[in-house]
Amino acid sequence: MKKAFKILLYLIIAVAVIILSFIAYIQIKGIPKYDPPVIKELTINPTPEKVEEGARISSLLCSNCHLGKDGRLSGGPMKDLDPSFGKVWSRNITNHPTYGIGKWTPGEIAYFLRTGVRKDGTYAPIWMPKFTNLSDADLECIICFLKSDMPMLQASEAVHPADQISFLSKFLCNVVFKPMTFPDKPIVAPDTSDRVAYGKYVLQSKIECFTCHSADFKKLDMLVPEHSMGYLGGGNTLIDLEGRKIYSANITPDPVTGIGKWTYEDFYKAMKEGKRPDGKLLRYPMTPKTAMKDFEIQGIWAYLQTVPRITNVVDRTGL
């Protein structure tokens, strides 16, 4: 009996040592760094139209995190990041050659936005979207904008504190979330005349609505978004401007817990004006998407009608 007890005790100690060693390894290693990638040069053809479209797309994707107090994309604290991921500051992406991305080539920007890996091999954690499925045309517009001389990209010397990354983020980046693969063939957006297909593209790849409106940031599938846990069923933890936890809405067609009873007009007002059907304002971080074009909203609405219903009662306390 004593011998069996000793063996059990040794096993428990051994398991504990292994677990503690793993925790220490992850804590010390931090966010993984990869070999500097071999990046193919990318030729862009800037036009006023592309820069304007890139600015519009970026206002829907980048500004919420990267817009600084100076009115430029100089970065700042990510106030709406779940504290379980740590305390993080978005990067300065103005055209400053040292503190921003002024020296980045179009190919380096494209590689980073697609994969999450910078030219030096450092990896952007899970709070930085990876635009693996964004069309080449839309990606070029964004890069044309980022390489332009528009006011919000004028060089800023803003420098932010080092991120205080949590163990959870380090663990996820080492075990779950890995760099995306850079596409080896052209990516073309669906034709806008196919509202369902184009709406799916906008929701998944262009604006990435699914990341917030699914169940958990930790359970997202960026390559095949439909495989994300609770896809569009809401309940994901978000942070409002007062630092309080709130939960994303269920936007599946469920008539009781989702938006199944909404009309297109209700949805349009929510997107464009940030208002619910009862006239109340939607809460931050859901802000009015005034830059969205009508055909994009029509497409998203058409696609949402095809999404499987999820019955998920989300805590809407405070609404």
Ligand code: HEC
Second form
Amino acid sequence: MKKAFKILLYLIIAVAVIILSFIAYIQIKGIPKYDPPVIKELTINPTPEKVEEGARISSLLCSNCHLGKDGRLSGGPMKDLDPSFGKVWSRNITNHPTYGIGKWTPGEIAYFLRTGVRKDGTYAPIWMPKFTNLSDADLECIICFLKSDMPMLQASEAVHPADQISFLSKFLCNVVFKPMTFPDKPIVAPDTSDRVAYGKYVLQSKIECFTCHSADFKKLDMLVPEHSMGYLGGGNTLIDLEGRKIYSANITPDPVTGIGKWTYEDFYKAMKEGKRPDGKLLRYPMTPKTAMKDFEIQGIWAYLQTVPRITNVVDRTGL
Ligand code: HEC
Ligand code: HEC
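What I would like now is the form predicted in complex with the named molecule, since the data block earlier showed the form predicted alone; can you produce it?
To see the whole picture, the full complex is given below, headed by that same chain.
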């Protein structure tokens, strides 16, 4: 009996040592670094139209996180990140050669935006989205904009404190989150005349509504977004400007818990003015998408009608 007890005790100690060593290993290792990638150079052909379109897409896709106090894309604290991931700052992506990305080539920017890996092999975790399925043409517009001399990109000297990354984030980055693969085939967006297909593209890849509007950032499928847990059924945790938790809405066509009873006009107003049919204003981070074009809103609306309904009551306290 005594012997059995001793063996059990040793076993418990051994398991505890293994667990503690694993925790220490993850803590020290932090976010994994990968082999520096082989990056194919990319030629961009900037035109005023592409720069303008890149600026418009970026205002919908990047500014929310990268807009700094100086009115440029100089980065700042990620206020709406769930604190369980840690405290993180978005980077200075202005043209500054040292503090910004002035020295990055178009190929390096494209590689990073698609995979999350920089040319030195360092990896940006989930708080920097990956634009894996964005069309080559839309990506080129964004890069033309980032390489332009628009006021938002004028060299800024902003530097930010080092990130305080939580154990959870380090753990997830070592076990679950891996860099995306750089696509080896051209990516072409569906034709805008095919509303459902184009709307799906906008919602999944061009403005990425599905990331916030599914159930959990940790359970997203970036390659096949409709495989994400609770796809478009809402409930994902975000943080408002006062640091309080706010949950994304259910935007599936469920008539009771989703937006199944809304008309196109209701939806249009919610997108452009941030106003619900009952007159209530949608709260941060669901900011009005003033820069969205009508055909994009029409497309998303058409696509939403085809999405499986999810019955999910979301806590909208305070609305
Ligand atoms: C949800 C917030 C968020 C959005 C949206 C976002 N970013 Fe980021 N971005 C970040 C954070 C946070 C980092 C820092 C990542 C890290 O810790 O490595 C970052 C890092 C970067 C970097 C790396 C800069 C460097 O010096 O290493 C680039 C380039 C970048 N983002 C460009 C963009 C562009 C272009 C867009 C829009 C197409 C965009 N980001 C959208 C949050 C965001
Ligand atoms: C940064 C995260 C985020 C992104 C990106 C985002 N949303 Fe939202 N959305 C939210 C949150 C949070 C709410 C709830 C706001 C509230 O309760 O005041 C919301 C609310 C809504 C509502 C209101 C539904 C209702 O029942 O009140 C609609 C419609 C909507 N979003 C559609 C979209 C579409 C379409 C896109 C992409 C173009 C999008 N959202 C992108 C976070 C986001």
